[in-house]
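Here we start with a single chain on its own, the form predicted alone, put down as structure tokens.
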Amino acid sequence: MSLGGLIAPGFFSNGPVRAALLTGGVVAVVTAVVGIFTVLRRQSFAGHTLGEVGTTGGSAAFLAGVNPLWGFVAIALVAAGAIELVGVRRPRQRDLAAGLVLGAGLGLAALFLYLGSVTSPASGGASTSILFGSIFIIGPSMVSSIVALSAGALALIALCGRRMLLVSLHPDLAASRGVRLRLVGAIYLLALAIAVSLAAETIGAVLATALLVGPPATALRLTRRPGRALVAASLVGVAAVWLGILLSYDSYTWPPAGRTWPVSFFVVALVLVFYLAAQLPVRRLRARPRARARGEV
């Protein structure tokens, strides 16, 4: 072991750690820059709608032989505008639409996953890595495509992001400033689809939830000012994915040894620490002032 104990020899000159890494690291930016509107907006569950869907299209892709990334976006893609279509203005019509996308969308996947453990019965590492992720087999070829779709995402939230805070925090007084609420909603859940399906690519559709919520409602623990909750939250899900990289490159030390831990289990399990932590120091803080007042301290 080198560095300690801490790092596994060979960590850094693995190909697909490096990949790993690089893809992991560029998709926890997005997810948490977006993620951030979505706990903004309270859209947690649309948030969570697309990701437990993309098992849909991951499915779908396997069946067709395409990438499952493709078939993460392209579900997405039509949930969102189906969740736009019956209406996301009031609280209840968004949880209504997301509620029967979400409904649609499973049933479909049993079936694609049914019909592929029919064609293919060796089908069962391509559901594995549907639901749970599969960011150590990202080839070279697909990391060029990650980027481009984070940049994209990215390029959404800068081209409206005043608007879509002001939207998320004031929609009455966006409106009556002129802003275009529908067409706001749009945009974000376009980038929303894109974060989302990412983020299944990486750790799993049915945990993409924990990438694209956790460490955003972390840094709006610490930080109501949403320039410095953009860059906690950047940070905070960029530490989860590459903590999680690393013990999982470990595990296939520990006993019983010749085993790897999934990437997915230490990064949602680190994101669930990381939100317990950031509870303490914000309860300290607030109770300080109001024993001050009381003369307690």
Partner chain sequence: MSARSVPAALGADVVCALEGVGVTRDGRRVLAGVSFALRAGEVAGLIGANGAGKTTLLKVIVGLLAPDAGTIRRATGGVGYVPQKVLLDADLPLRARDVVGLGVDGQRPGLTLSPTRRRARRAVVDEMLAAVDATAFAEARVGELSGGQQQRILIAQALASRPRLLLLDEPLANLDLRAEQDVVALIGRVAREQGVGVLLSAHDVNPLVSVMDRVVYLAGGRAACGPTAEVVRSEVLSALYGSRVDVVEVGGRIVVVAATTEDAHAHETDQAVASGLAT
Contents of the next structure:
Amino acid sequence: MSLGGLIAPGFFSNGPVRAALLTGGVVAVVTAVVGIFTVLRRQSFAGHTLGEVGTTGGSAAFLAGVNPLWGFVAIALVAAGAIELVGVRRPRQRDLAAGLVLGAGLGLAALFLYLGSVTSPASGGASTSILFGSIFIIGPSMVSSIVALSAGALALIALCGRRMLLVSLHPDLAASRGVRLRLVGAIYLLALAIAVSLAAETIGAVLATALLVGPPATALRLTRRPGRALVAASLVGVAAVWLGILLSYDSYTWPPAGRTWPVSFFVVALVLVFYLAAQLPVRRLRARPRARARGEV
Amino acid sequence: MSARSVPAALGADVVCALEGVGVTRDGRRVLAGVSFALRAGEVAGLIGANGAGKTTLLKVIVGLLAPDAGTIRRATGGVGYVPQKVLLDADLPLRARDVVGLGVDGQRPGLTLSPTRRRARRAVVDEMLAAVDATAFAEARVGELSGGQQQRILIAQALASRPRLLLLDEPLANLDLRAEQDVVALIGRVAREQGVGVLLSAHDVNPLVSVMDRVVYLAGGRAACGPTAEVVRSEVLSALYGSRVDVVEVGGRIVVVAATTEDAHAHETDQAVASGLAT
Amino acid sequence: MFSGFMLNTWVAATLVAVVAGAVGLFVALRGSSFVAHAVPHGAFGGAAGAALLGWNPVLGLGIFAAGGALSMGWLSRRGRHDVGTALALVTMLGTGALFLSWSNEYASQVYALLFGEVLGVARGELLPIAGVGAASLGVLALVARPLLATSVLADAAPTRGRGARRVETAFLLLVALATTMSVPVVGALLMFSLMVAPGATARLVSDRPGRAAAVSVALALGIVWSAVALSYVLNWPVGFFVGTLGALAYGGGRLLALRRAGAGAPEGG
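Given the form predicted alone, corresponding form predicted together with its partner chain:
Zooming out: every chain and molecule, the one shown earlier first.
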């Protein structure tokens, strides 16, 4: 198929599409970089929790008439603090902490949604867009805060990334070299809260989790060098988001005609496909043609 | 008695000196009156049954735990430490050389962008990889290396900051006989060549006899220290355990056995001795 | 508060609490909070799909819950557990978003599934709940012992192998079964909260499996009954009270465990 056939007319000249490609790309890079450490520290559930609980802040801010992004970040920070407070060192317990915080947070979300529907019955649509996001409605006013928050999250990772790698070898080993585990953990949770709430607000809580976990887990299979893992994860994340937006744009002409398929579906599906493809052992891929050449297949 | 940790006032080549160190955890006295000194280039084995307090003592020397009695003096220049049972995930995005690189500057915040610094780091990493005979697998993913290879890399990592004292917690655990011998020989060589004092814990003296300059034997919360032949003797260990313990040599191996199990008072210790030391 | 349709609510809430409390103990022992969240939440996609096809939503929910649980097991065996669970969850949710975009359902009906409408239980819904609930408890009784063994000795070599895999699969399907039974009635949020907090609290305050199970079920009942009553009086959503009371119960459990251990803090629980 030619490139012209794949990309529907008007794709690049469409204002919302261009804004979506830009913010989606930025968010994919930030979540990929932060997500490498989320996966190494086995904190996917904590990451998912911050995204979903962030929606509570989003709906609260919506009720209060404030920019939802700040509600997201504020609640995600509170939730991160709560996880740190409940949490203990063993990974199993850490998941439990995330679970408790998520249960309480979603309970609050239910309350806010209820109060919102009491005060303004039309807010049901707003809440779906919080969960699944609507990447096509990012206003130009949000771009500057998105860029600032992204830069902040990346700077925090640059600050503590090397120390977190040392911790990933063994916490005691890192502590013996003067690394303050709680401080490093707190800096990382701060970066996680910023990255996830940024992603959840712009592209939805579902995609936030997908991009936080999928591309990094894929990258960890593809490379054995830390720098390259960061680059690979970012590339996989950006590819999933951009292809997802493209396919969603194209899907307007697909059945059922007259409506686009959601971006979140495509991105999630692509993330899963990339992850599974990276799982295929290289040996098997190489062995197959040889076996066929010998006439064994 | 107050716990102190002072760096100065050590003899010329003494890298670590403990005096009357005691540790209490959860209201239970784990160690009491532990005293010994370690010199540069020396290998000391920290021997004791499971639960004798080996890991606790090493953590106290590293500084991860505070003693509540006695003094610990360490030479300046930091401590290299390899904890017990380091399980590296298979998908850790680190080559063997990256792990050693973390030993050089992993504790520093921020990124290293200066090319001079990066070159300097690379030189140290290459040197350390050569010192532990790991150049051949320097580019391999560390999580995919064998237990013995990982242990070498972790030792290189600990040496990369050029400490004068190297503490290894059970570096021989989960190694097959061949890897065990290799690592022991490596430790002896590294101590001489790098001029570091090495203190390594093990539950059995035998694999270490060839390289050990002295033994620190832990039992009943107390320690006996000295040359292997002077410490691993029936009288010394019996006094340490508080019950009769026999040290016998069988086919060139030292075997520590509890003498009787009839003595009800010493029953628990006997079992610890039998399970942890008799080989 | 106890008349008419509210009676159905009390019965449904009680049935769900018993099952969630019992399953929840194993969720806590296995450290599977993420699975307990992912299966009920992801299953909503199945309900959306069933609505699209004009099927009974419970059927779609059940298919998604079981399929999702099995994919979580499959993915977790091929990589990190949390990564497998997260990817299965987002795939289920993404598919649900697709189904929703195709159908003409109102978003608020999806939210009823996610956040629950325990105050509107019809009489006819009670019998299926009781049936599936009894089946869940039966399965649990069958696999409880191996489940306990593999949970406690998760890292021991003999518990790996094929037997452990079968036990893991049985556990995942158990969560799926419990989900199918409760989510259409009480919503995903309620089910998830009830599967996490009571079990975790019970584990803190009791170290005997039998007693812990009893504590877990009792706590789940206490939480859900209080939540229904509070919700009836204040007219706020039940999910809010269940989430908050669960967190409070766990906090209380931690304090109790702390006091019992004396000055020393529990090392990692």
